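First, one chain by itself: the form predicted alone, in structure tokens.
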Amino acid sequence: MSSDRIKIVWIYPDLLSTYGDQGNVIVLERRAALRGIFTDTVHVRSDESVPVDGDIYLMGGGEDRPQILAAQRLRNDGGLHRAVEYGSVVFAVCAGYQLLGTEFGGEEGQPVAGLGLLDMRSGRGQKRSVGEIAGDVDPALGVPMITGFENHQGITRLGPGVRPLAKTRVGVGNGDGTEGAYRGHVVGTYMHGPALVRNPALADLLLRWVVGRELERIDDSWAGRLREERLATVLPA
């Protein structure tokens, strides 16, 4: 896919926007604009159909009941599945991340069918994971260490069809020393912050996948200061 105009689709902000994850939308818009790339952003509420012509689809965090409702509606709608088949990029956070798998834990920990876009299963752990998280990204993605904030009780087990996004240095992530998962252009993570604000190189990776070329360098001094401050706080000296 190669384009200098990007359509961003924010899926179900009425259900999956608990932790300020609209910041991920704003960062993509801004970093594209700084490079002269136009963006059209569509907010798709849960009573609306998911368009299949988007370039980047975003899903945020949410509570148990909204997560279950989102899963049901997205399975019935089918638009996100078709978009992935067409090669679109997906970036999902926390509850949205769990939705990408084949199964996640419901209100009482019962298994609920996910979207099956990633080969993974999520359930409930013994305690809630709240705090800073940092990890070394899979070298194949060419992205530096990621940093974020996690607030979840999920344990996610990855199948052979996906790769972990990162290996954790600090925090819980998936619960097995890894954080997040990806396959192709579908990426999920437990990181809030929002994730793309704290990790601009990850935002640029998503944009690069869409436009099909390397991106022009931009001034990242302020974003770099935020990353340095967060990493200095959580990593051992």
Contents of the next structure:
Amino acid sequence: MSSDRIKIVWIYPDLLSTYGDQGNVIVLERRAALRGIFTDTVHVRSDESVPVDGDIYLMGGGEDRPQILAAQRLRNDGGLHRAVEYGSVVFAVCAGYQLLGTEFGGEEGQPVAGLGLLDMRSGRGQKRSVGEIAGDVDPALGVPMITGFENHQGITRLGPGVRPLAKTRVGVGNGDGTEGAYRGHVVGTYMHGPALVRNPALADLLLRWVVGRELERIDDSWAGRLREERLATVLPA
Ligand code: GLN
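Beyond the form predicted alone, can we have the form predicted together with glutamine?
Full assembly next; the chain just shown is listed first.
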């Protein structure tokens, strides 16, 4: 779709929004506004239906039980599936990322059916992964090194239908040296932080996919300083 008015859908803030993940919504709104792009943001609670006419759908992280409930409700609702069929952009974090796959691990490690929007499955790892992530993004996406914060028990195995978002330099991510996954315009990551605050180029990638054109450069010196500080903390000098 090519449009200079975009609709952002923030899915289930009552179930999926940990570690400031709502900041991803704010970053998209702000970076769009600085380019003169209007945004309408809809917060969809878990007892409401997911609109199918969104341009960008965002989901955050969540505890195990809210994550299971979110997966059940999104499967029954079907709105996100239809939006993805229409080519909408999805950016999902941690629990939101895991539930895009075919399966994820519940609070006792039991397999729970995901949405099947990405070819990947998650299970429960031996120990919780908590800390910084840094990684080299798939060169096809043209985004510089990612920085984020992870806190999850799950590990994720990617199938042939998706590509890893990044190769990890620091942190666990999917648990096999990769972090996140994407297919088309559907992207998932373990990065909180919030992810788009720390990685403005990733935010602009999502916006470019929607508006279908290059975006004017904006002053990213504050985000740049944050990135430098975070990366200098975890990467060898
Ligand atoms: N409950 C999931 C896990 O522990 C996701 C956690 C999260 O979203 N931070 O793997």
